[in-house]
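Only one chain is given next, in structure tokens, and it is the form predicted on its own.
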Amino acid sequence: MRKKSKAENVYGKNVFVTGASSGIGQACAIAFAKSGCTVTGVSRNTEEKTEHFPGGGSLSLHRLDVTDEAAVRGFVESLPGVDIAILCAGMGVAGPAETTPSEMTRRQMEVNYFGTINAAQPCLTRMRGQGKGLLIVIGSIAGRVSIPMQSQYSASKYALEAFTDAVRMEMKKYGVRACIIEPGDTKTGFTAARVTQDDSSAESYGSVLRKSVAKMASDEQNGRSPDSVARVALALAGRKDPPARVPVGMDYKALMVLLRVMPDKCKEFILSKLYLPKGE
């Protein structure tokens, strides 16, 4: 049988990422270099250089804080041009709903939505102007499905999921597409950078959350690579009208169909057992 031969980018070859320092980011920047791409990636906290690869793609990395809306802002505009962005920056925090603090909540909702926000909106303008391009949103398995003491996390996915439903349906008749990706357990230093409430604000849970944040640990280390989701994301720049939301890997694929017809409290008694270990 001949070997299906990979998609060719229908949308461009300028490709900005967020959170492209490491990770998903890291791993998408790298990945659309590597096919051919000029590639500009944000990040925090990076050293600012630019590498060329085999095949004339390149990536350049810049220092920038995507929770700083006008600097963003800045940023994309006074990039050549913006045929994909591909948006990845983001934390998490850990904790029971009830006792989370709202730094910590605030803090979530301004890296991962907002974040994402400032870097969509810029970019968008700039392919709504060209009449064409394809805006990737990294969002999680978790904005899908909440997991307990991850609820902030939980809730700044699923904004997401809202928020690229409805740029789907309001750029398409300028020509510009948007997807979101649905990575599960994935080994990156996400699961180091967690920030986890501290257990005397939560004595109330005594074991529990402790419990719970290393059986996400474990998961997370012992989960797919990110080039698992840059290699989605490659696949979704070929294509004219790529689907709404892709989870990453066909066991995931298959639990989000069995979610679909799961009652939710089947739903939440296989969670619970998951991620809420009985305490000391």
Ligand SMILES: NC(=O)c1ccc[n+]([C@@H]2O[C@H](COP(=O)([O-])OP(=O)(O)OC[C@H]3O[C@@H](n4cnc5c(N)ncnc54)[C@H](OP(=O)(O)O)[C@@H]3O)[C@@H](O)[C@H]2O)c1
Contents of the next structure:
Amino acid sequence: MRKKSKAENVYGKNVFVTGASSGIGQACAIAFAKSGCTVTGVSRNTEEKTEHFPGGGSLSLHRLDVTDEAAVRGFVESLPGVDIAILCAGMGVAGPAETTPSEMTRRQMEVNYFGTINAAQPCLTRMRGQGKGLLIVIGSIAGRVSIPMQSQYSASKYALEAFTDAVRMEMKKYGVRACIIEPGDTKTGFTAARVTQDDSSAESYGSVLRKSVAKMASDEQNGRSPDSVARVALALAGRKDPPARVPVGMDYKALMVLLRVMPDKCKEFILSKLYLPKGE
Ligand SMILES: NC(=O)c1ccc[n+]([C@@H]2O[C@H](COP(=O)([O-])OP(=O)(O)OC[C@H]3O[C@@H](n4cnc5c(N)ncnc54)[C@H](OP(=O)(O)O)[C@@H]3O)[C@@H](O)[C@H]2O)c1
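Having seen the form predicted on its own, could you give me the form predicted in complex with the named molecule?
Complete assembly follows, chain above in first position.
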């Protein structure tokens, strides 16, 4: 008898991916299409097209803004089925917690939190109706430890951790599973798309904000390939009872274990050293 591959998808072939035009979402969409799935990917700026892969999989890209709740619901309801939803659409805002303008904060939550909920809810309804499904939310290490100069981004990712944990408990009896992948620095379009508060309105922080953002950008652009996140997503699709949260890579897994037992003051010292370079 053929041994079942660990990563063999146990949920079904209809996969829905948000943020599929770039980075992690694109890598996930391609990986699942290559594995034989029928993938529907969405983002705001994409050429609408369908690509077929050897092995029978396909990837169809559509234009959709996840902040448009009615449009997302209508789109998800029109899909033939949603066995797996991978919610990657997101962006980052940087600025001091004290001065980040409310419109930047709202935009951060609108895309990362409400955008994810807008997509998750109709997917969960479809999955409950089917009696099975897997929701994969793309969180971040910043959803486990708050990063200085990224307070609003961190808050949006902490919120997704809370949402996903509740979904796991509520939907388990319907055969629906949920988990959150927590990537660390990953080389994607995220760095260029980051919205940073301008120096003039954060001037009391001197060059700290600029240096901190330069450090984030350099870490991201020297980070892992988005394919590493796609591999984690594929592996989760092979698990009937996936774990609640999965950091990407042994280094981040070890860091998360360490942070769980580390006193808060130690955590703050390390994160401040990393992300609050001395300004002039
Ligand atoms: N890169 C990292 O270091 C890192 C680390 C941890 C977590 N993450 C998370 O990973 C996820 C994916 O980011 P990425 O790194 O792959 O960045 P990316 O390359 O910039 O991809 C972001 C994707 O989200 C889409 N998107 C943004 N706003 C959207 C909206 N309103 N509606 C629909 N789609 C939207 C973008 O397409 P359009 O602009 O065309 O809409 C793009 O496809 C994000 O949630 C991010 O927070 C990234």
